[in-house]
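What follows is a single chain, given as structure tokens, in the form predicted alone.
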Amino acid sequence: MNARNLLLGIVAAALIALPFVYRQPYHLHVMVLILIWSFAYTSWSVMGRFGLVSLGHGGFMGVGAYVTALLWNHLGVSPWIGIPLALLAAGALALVVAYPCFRFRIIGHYFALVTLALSGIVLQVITATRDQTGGSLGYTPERTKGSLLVALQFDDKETWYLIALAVWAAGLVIWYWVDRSMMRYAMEAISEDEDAAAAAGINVTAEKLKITLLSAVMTALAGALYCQYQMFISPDTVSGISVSLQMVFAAVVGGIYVALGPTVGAIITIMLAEGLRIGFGTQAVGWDNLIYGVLLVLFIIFLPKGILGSLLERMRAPGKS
């Protein structure tokens, strides 16, 4: 076993043991949120790193959260079944929106605008169907009177930490799998020149659809898990343009081309939101989105590779000289 694998094993063991050694509820709660949002941001970066800038991922996250909760409340469908159905719904929505875009070569800022419309449409549908979804007031999955495992409802933070940790790790595995697959080389060629990629035998539409579908389904899973953990969702917390922009901000600030970049972005966004909530209470509502916007512009201009990406570049620089 080399030193790298040994280090990874030690880190993994420490992360798994953490909730059994350190049981402070609030801190575990914050760590669960960081892990769930890290997975969501990683989901966006899987697609965004290849130039497919989506502003509609808030819509996919909303679909994952609301479909799971609605199936449970209205039909009694366990989240173990409801979550896969929610992922299918998000995947179908991604295909409906993405296929015409890729088929008719809608790229760049035009693609971003289409996905922005998607995010807004999902938000409006949730708000308009308030008799079923609770609208802007939010929606609460019903507490089970039976098995907590069947309902995927756990009261202890330790269980949710381990679930969130497993999902976060799965997100990193998927990121590395894409990074080391032929899909990466195909998408890089497509992002450079679609015509040249097509001439080289790459099915441009199919490759872009695959990465978009993967990203959308992962994001929907993050929404479903967030819903089950918080036991309350609203259009503002799991859907809409603000959530989509939050994903873009976190991925860019942390480092869109680094596997752990979105995790760094999640630490920043969650700590910022919690700091504002504790320090200013209701007076700080909306401040986090304002700060995200300002910082996003500054990072794009002065630190385009993000915090982690820039640090890794500096660490490698002496070896190149």
Contents of the next structure:
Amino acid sequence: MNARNLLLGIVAAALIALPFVYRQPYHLHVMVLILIWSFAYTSWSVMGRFGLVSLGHGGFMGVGAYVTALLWNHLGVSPWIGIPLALLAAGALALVVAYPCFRFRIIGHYFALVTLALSGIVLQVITATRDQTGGSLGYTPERTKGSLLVALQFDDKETWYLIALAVWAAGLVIWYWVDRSMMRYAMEAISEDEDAAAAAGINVTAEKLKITLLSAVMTALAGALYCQYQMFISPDTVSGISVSLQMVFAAVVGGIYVALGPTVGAIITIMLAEGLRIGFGTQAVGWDNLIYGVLLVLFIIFLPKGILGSLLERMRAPGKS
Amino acid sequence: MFEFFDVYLLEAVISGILLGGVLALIALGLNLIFGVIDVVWICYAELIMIGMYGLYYFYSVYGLPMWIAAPACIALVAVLGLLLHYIVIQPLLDAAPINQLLATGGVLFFLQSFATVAFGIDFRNLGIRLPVLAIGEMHFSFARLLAFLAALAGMVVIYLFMTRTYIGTAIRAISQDRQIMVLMGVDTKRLYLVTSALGGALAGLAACLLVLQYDVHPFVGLSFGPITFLIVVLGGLGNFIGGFVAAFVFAEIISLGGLYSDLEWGYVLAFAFFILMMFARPQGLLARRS
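Here we have the form predicted alone; I need the corresponding form predicted together with the partner chain.
Following is the full complex, with the preceding chain placed first.
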């Protein structure tokens, strides 16, 4: 255990020290993206690992990004207040959609389809309110001059790297916290058999709502961070069905049952997208998603536990059996 | 009070009914697949999108006459449905249902980006101008009326196929009891393939009808995909009649919502209605409350 803590400390120190030693802006940019998306994918897998497959997380991410940006541009509300409000909005949305779903036993296919529609609807709302949100052309939060803490805008990549790193680490801590909590046992029982779980005294609706709220709020935070970092959001990059599927895809590729699985998924998908972009330039438009699509199908058929999940299982198997 | 019942309202109501026909056709295809194979094709709208491109290429680019182009388009999507089942669903038949759903999500990604890569992101249309019918002060596009009638005809053909033919009867039987039918010596593999082809053919028909009214682009599926899923869930997955009724209810909401503001708000209204209905009738529109 001590050796493990030591290793953890070294890795953490190395990750924190990285931007001060290595300052190549493009590589730092890619790493910030990986960290933010890893956090988003981890948020999805917090509930996805219990068989609650939501395809509505694109919607939550869109709410997080757009509410923060709209409050800043139209009302001048600092993101420090705007982000909590955005998280509240995403939580409220999750509650409104998830409560009837859970209360009336909409599970499995049905739940996935309802949430799929949710992410489609959020996209429609953003497009419909084009006078305020810029519609499908995208939206830019107003720039301040230089870095400003109040506006949560920083010109240097190092600051953003550290922020993203902290949030990503917090995501992992939450993942572990759920993993160790009673909630995990309750949720596992529910995913096996809802009736039996209810008979054992688990409040099925409440447990599912708790984990969904947690996951939705985390996802909205990822959306808000993405917005503040990129300073440009469009309905296609932060909301809608493709973003939802992208989350599911990355989490499945990395492995949804292990803490670092979504992170591995994010590394693979973003490296693939960036590699294609650099290698083929504008010709690569569409090819990254083409490859994602094929990979997703292949992974679900041949490696449903994901890369990291299968690897860890293989490493542990000889010792145990 | 009297302003409310104006001619535009009536026009919107009738447009809603005409839209409902095509939505009902799409819902029927999805319900057929789910009812028989127990799989939801998330990429159904994308199959339709490919079909729309198919008709565009057959008719506008290769210059085939419509009576060859439309059946060719339907056949093309039927083959796609067959392939989808054979390549993606068949290996996953014993996997968790959610994995099947996610795999078709991967196909959605694939088809969308395939269309982007192969056809580009430009909006295309057939370039056919169908006449506009004027009844009194109301105007209806002929394309919509044609789509409505063809959708109804398609549904009647499916109904006859399911009730009058041997394979149709077998398909209905297997949707009632999956285990027993195998014991009765029914080749489920073949039936699943037939059903997938049938589901694909319905998507192909819907594609032919939609491309008459709308431009096609790689993301066109996203504009009607979510609403179809709401329809089949509200109607009760696998419930043909429920899907039919729900399609018209939603079409009216979208059409009337679009009358008072943008079309997008019609969709939002439909979703709000869906959430409300979830409280009232969680098992679907036609289910009796237990």
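By rigid core we mean the largest C-alpha set that fits within 1.5 Å across both forms. Positions refer to the first chain, counted from 1. Because the structure is a prediction, the values reported are computed rather than measured.
Taking the core as reference, the C-alpha deviation of Leu290 between these two forms is 2.5 Å.
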